[in-house]
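The data below hold one chain only, encoded as structure tokens and taken in the form predicted alone.
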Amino acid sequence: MSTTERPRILVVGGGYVGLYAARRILKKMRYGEATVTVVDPRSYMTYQPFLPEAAAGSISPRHVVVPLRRVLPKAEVLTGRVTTIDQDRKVATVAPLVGEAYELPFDYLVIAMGAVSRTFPIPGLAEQGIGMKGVEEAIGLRNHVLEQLDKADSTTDEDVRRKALTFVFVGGGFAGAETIGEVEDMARDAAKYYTSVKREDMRFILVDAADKILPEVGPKLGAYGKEHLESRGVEIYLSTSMDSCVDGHVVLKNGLEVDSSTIVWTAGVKPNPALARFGLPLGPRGHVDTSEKLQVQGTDYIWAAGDNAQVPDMVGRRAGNPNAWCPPNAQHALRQAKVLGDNVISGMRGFPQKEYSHANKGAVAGLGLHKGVAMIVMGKVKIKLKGRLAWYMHRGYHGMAMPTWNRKIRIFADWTLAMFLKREVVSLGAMETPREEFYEAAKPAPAPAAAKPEGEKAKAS
């Protein structure tokens, strides 16, 4: 870390808004002008809407992540926490990897921390379930499904094989629905190469609470989304949730009971609760209260967009309902964070700040191979599109959404290559405990049991 003169430009998380933003600010200060320092635990940004595709294999994980350095090599990359902010000195502590926390000072801050997994307390969840947030937790996924088919596959008992082979997905918003059809088609396609394992003795289900999945595509979409992935042999329970998993026991809030060794858990997320330490002012369900020009609501140095904020739809608001907020996707953090990078410089400087106005363009869903859905809005008309021309709009959408031409061109090389060869079918489960093995070929022998003296040897006799 710098010192530094000039005036620092702090950017708490390195996600979407994070990085984009901080571009921006890069991009338009001039020389010299102020310091921008980015900290998030993570050294890169991950594009969240290829998770899926890199959890299915058609994406290598490598390609979903962005280098932080290498993107904002004129910026201060800090690798580590903002545990507090104080706002009367203009301090935040950063507690890095290592070593002892620090006193950070600041002269404008932008908050962009993003969103956590919303989760309940279900027993047995934390132990059992796995979330869609991270590129590492898609790896996890990818590798946990194929290791279960190789268990499957081994085994005489017929119970471990019947709970490996049963996998429960909660969440029928983008995320699970998306990850379901992607999971859902490499088991299939990964089950030709096994010789007991068919695609009939797998079981996957899909539980939400809502009546409904896929509700960002609208109604019709969504009920296509539903009889599509059902016609694929996925069970959908709607209007129910999980009471409990204990041990892989996945009990429904409908009566169902089912034994599991795969429980994905895509329920929504919720604002970073590290938002509550830093004495800003929050919105009902913890988001940062902003006003339409991302300036936190109270404070001329703050800005906040993305999913930790609370920011106001201005195209909703004129059209008469005065409580439209942003809803959290990657449209409106990508475009946030650019107003947000030009509020930050014209604040800087004195000048009129411009407010954050979209009109929703649509959304996309990809559900497995040449499979999708699309709702495209253009002014006062809704094309909705489904099938393999939505599947096509929805990786052409994300494909060029990616940050950086670097990231962009390998994903295309990824899909591009995928046309000619075949889908890998490969666990790395052992990468999670990469020393196992060397360390039971490295630990010391256990000693031989003492020699008995000879008096003893005929008294046992």
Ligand SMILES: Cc1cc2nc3c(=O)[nH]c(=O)nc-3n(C[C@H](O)[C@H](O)[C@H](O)COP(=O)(O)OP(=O)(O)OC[C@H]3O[C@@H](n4cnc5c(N)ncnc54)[C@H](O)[C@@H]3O)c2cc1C
The other form holds:
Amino acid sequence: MSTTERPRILVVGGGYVGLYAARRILKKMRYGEATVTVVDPRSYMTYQPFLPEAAAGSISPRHVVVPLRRVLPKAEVLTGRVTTIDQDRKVATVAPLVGEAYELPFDYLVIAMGAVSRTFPIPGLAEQGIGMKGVEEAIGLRNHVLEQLDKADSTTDEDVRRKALTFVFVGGGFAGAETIGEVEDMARDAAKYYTSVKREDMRFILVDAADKILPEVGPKLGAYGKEHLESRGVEIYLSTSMDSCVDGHVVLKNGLEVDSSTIVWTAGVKPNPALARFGLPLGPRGHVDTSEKLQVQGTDYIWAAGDNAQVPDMVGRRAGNPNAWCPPNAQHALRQAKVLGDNVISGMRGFPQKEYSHANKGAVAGLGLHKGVAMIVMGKVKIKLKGRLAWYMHRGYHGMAMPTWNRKIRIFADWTLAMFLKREVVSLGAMETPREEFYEAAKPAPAPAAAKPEGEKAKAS
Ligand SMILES: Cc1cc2nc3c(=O)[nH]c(=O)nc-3n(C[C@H](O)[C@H](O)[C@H](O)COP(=O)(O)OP(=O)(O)OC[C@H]3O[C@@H](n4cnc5c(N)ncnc54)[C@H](O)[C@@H]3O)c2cc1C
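The form predicted in complex with the named molecule, contrasted with the form predicted alone above:
Complete assembly follows, chain above in first position.
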């Protein structure tokens, strides 16, 4: 951390909002006007809509993350976690990756800490579940699924095999439906290389407490998405939930019980719980309460946006709904970040700030190679697409929305290569314990048994 004479704009979180807001501030700022400091426990921003494709191996996981230090060369990037904010003294406490926590003074503050998986106290979930919020989880899920196929192909134990080949996904929103669609596609492809594992031997199960999946694309396309996944053999159980999954024994509320080695939890998100320690005004569900100018209510030097903020939806409010809030998605996060960046500059200079107002432009979802749904909103007209065309829309939209040309080109290159080469289906599960084999080789040999006294040797012989 550098000491600075200039005012410091501290951006807490380097995800969608943090990255785009910092870029905007740096672009609009005069030379030397302020120091922009971005703090995040990861040194990269994750483009979450591509995680399902990374889990399926259609995109290299390295290409769905954006290194913060490279894209923000004029910012100070600190790898650590902001643990508390003292508003009276205007200091944040930063816990770095290693070493003692320290205090970081700031003049202006941007809260962009996003959301975490929303979980419930379900027996077994913490031990068995895997989320889908980070690239580490996407890589882990891919290796794990392929490893289950390896296990099933090599065992003679029918129970082990059945458990390995049963995949349970809880939550049918964007993250869940796209992930099961992509992973099923990958497993179907991979099965071609196994002697005793066929797609028909696998069970893919999607569970949701709501009565529909993919609510983001509307009821008709959601129903199409469901039918489509079912046509590929995915079992979908709606209006039900998972009661427990101790040791992988999954019990659903509707009475179904299965043993599964893979339980993927994508049942929604909640605002980052660390916010509770910041002393900021929070809404009923734990979001930072912001005005339509993205300023935290009751402050004139703190702004917030994205999944950790409750931002009034001005389009909905003008249409007569006084309780309209922006949904937590990338579409809003990206646009809010730009307005927020402008407002920080205006706030710092004492100029009036802009209101955030954005009409929903629709949603796109990929459900595996060449499969998808898309709803494009143009004024009052909603265009609904499904199948291959929707999938192209999904790839085109997200490919272009991916930050930096470096990442866009790498992603389009991954897709182009995949058109000519077969999908990579190797499991590198050992990556998670890379030192294990070396440790076995290098650990000291056990001490030889102590030599017995001469007399005893004679007795023994
Ligand atoms: C699998 C998946 C698929 C999705 N698909 C779509 C889609 O198709 N379309 C769409 O519109 N949206 C989609 N979304 C939602 C979208 O990705 C989010 O709405 C968006 O990322 C929110 O941006 P954010 O900046 O608020 O949070 P994030 O991008 O999550 O960034 C938050 C950052 O804060 C950091 N942080 C956390 N705690 C601290 C701390 N204490 N101190 C400092 N930093 C901290 C985190 O490390 C992270 O980098 C998807 C989400 C997921 C998980």
